[in-house]
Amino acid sequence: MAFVNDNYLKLKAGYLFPEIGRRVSKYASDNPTAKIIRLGIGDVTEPLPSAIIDAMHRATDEMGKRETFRGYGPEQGYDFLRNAIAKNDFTSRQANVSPDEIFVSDGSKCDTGNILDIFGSENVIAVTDPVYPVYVDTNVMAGRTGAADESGRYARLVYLPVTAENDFTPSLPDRKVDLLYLCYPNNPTGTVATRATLKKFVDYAKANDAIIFFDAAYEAYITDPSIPHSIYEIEGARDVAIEFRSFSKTAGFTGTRCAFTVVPKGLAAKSANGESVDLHSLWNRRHTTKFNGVSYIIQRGAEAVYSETGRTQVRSMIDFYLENAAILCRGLKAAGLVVHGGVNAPYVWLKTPGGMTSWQFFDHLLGKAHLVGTPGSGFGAAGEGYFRLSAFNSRANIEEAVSRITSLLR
């Protein structure tokens, strides 16, 4: 007989967004006229710029000539890819990462779960509460965690509450952990860290000999520049770091699919002999042996992210989206909600009003004003009467969902 990995059935219930999907996707059945807009997934609805669009057409033209067809690549991305994000997402912030530690994929989300197949099983994991949930999901997975209690937190992991009551900074583990996820600009909370925050961070990791998994997904939103983009604009964070990028939100990627995970070299952790094992090789060997590359296609048209007139149409869309934020955030305000986030990214965190729960809220919302957001509590306990809202959305939806809400709170 077969047997199954008995830590998948310690999963809550089913993954959040598909959760949310099937509860719509019933609702829009059992009420065919409803005219849903749906801010709760955060998945882009703008078109790819015309840069990258037409960098694809080059390469895919390349794929037709004998002379200029390529098969496989190298698994850590083309060098011409990991140049451009080394020059233009590192070297210009001073942040020391050269080409070759950078490995590109085809999504941070599968990269942040794909790492722990080179750390070992009784690491202490810690991660904030709320978080985005693969980061718990694919600890619980790989056998990393007890079960969950009522409130859907796994025992053995050291949860790291980020709430208004600490201005979502969060403290120190008040124990020694060995990996700790950080997410800035955050998902869900759509709040940042300062300087401060992450030096503190590092400093912890130096001295407990722990590993950062620093989560800069959605760096591109950050405006305000006294806050950084990346871990290794601070003094030490390469001795700690390995840092998650994607272009799935700053260049609309979502459907095309490219990240890059940054694992520096010198960068090391301990085998169960106490030797000193360097994880650039690690990630390397796990990178080529069960991933084949990137296509060469998407890869060129990633690089024209970084082009002149590529990034000055990314620039364009992504303030499109801070202005959808905005606009929400102005909205929820005048309507009588706490709003937080919005500012330096693209989600707005608000509090349930009524003393409703976050699916409560959820409920309320769809059937109400047929509008879909993400419940707090789906990203752990202290997300409870919490809620998301994703700017991703045209112009017009956002607006919509605005008046929308507004009439629902009158």
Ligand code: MLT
Second form
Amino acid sequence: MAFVNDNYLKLKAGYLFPEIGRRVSKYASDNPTAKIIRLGIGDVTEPLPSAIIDAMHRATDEMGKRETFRGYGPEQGYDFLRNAIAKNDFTSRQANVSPDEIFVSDGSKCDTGNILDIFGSENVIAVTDPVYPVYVDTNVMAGRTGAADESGRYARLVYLPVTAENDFTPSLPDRKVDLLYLCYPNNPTGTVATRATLKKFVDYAKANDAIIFFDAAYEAYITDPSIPHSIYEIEGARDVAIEFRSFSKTAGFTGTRCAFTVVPKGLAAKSANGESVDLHSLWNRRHTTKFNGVSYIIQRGAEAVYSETGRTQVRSMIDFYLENAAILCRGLKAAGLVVHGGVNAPYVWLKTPGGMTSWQFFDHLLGKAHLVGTPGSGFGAAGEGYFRLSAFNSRANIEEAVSRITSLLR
Ligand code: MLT
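The form predicted together with ligand MLT is what I want next, because the block you gave corresponds to the form predicted on its own; please supply it.
Below, the chain from earlier opens the complete complex, with every other chain and molecule after it.
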């Protein structure tokens, strides 16, 4: 009999969102008349803007003609998209990123897991707590942790709590770590990192020869002009950070799939014999070996996000979700809940009422109000007693959700 990767056996439960899906499906089949509103997984609900659809139609037509048909594209992405990203997402914000430092991919979830391929197993990893579970689970799978304890925390991982007590701002690790994940605007808490906080982490990384994995999948939701959208807006970040970006939440691509990762040239880590190794070349080697690029049609769609019409349409879609978040925040506060996030992010992070645990509140909300959210403890031990609601839904459903919660808590 062949051997399995035993590290998978250390994983605490099923991946959070399929686990919630399983519980909700069971509830729905036991209660077929319940009108369930899903504010759990952060999956977009608005259709793709017409500028993106038109670009994909044009690209589809090109694929049907001999003269314009394309087979394999460049694994790293077509120049037209890499150039548009560099100009619009970075140069325009005085962040120094060149097109050939951008690797187009099919998703940030995949990239944040895949990046571990190029890092040694002895690295010490720091994550915030609560945290997007992919960062933790992929490290468990790769054997960089020990077993989990009762609260779900894995040995060898360094956890940086982010709770109301520290205003959702993580402290620096109290020891030397090698790899450090930051996600801002934050999933799940919906809070942001100031320039000063990011600078503190960049300085820590420099002093400790650490690398920051910066997940900026929600940057388009930043409304406060003082908050950086990219870690490369911070001086020195090119020497210590890899950034992950996605069109999923920015432009409604959760089902379409397109994202990108920035690995600055000159960013380095060391080999077992102590030599400095260029990470851009190593990631390029990994990417070109294991990935064949995002389809031409989808990349043309992503390029259209940066066109004049595309930009306007995408902005109004983001504003629509942000207004949903504002309605949730206002309504939940009026119902007496303590609410965080939801201003620069599509997630609202609330304190569970009456001392309920996160899963107790999940069951209460599903059973009594037919509403689905995400239990904070599913994102980490420090998320216990919190609950996440996503603003990705129709206006009618968001308003209905507020009204059901208000009645429930009355
Ligand atoms: C979430 O709900 O946290 C996100 O949808 C997960 C993801 O983007 O993979």
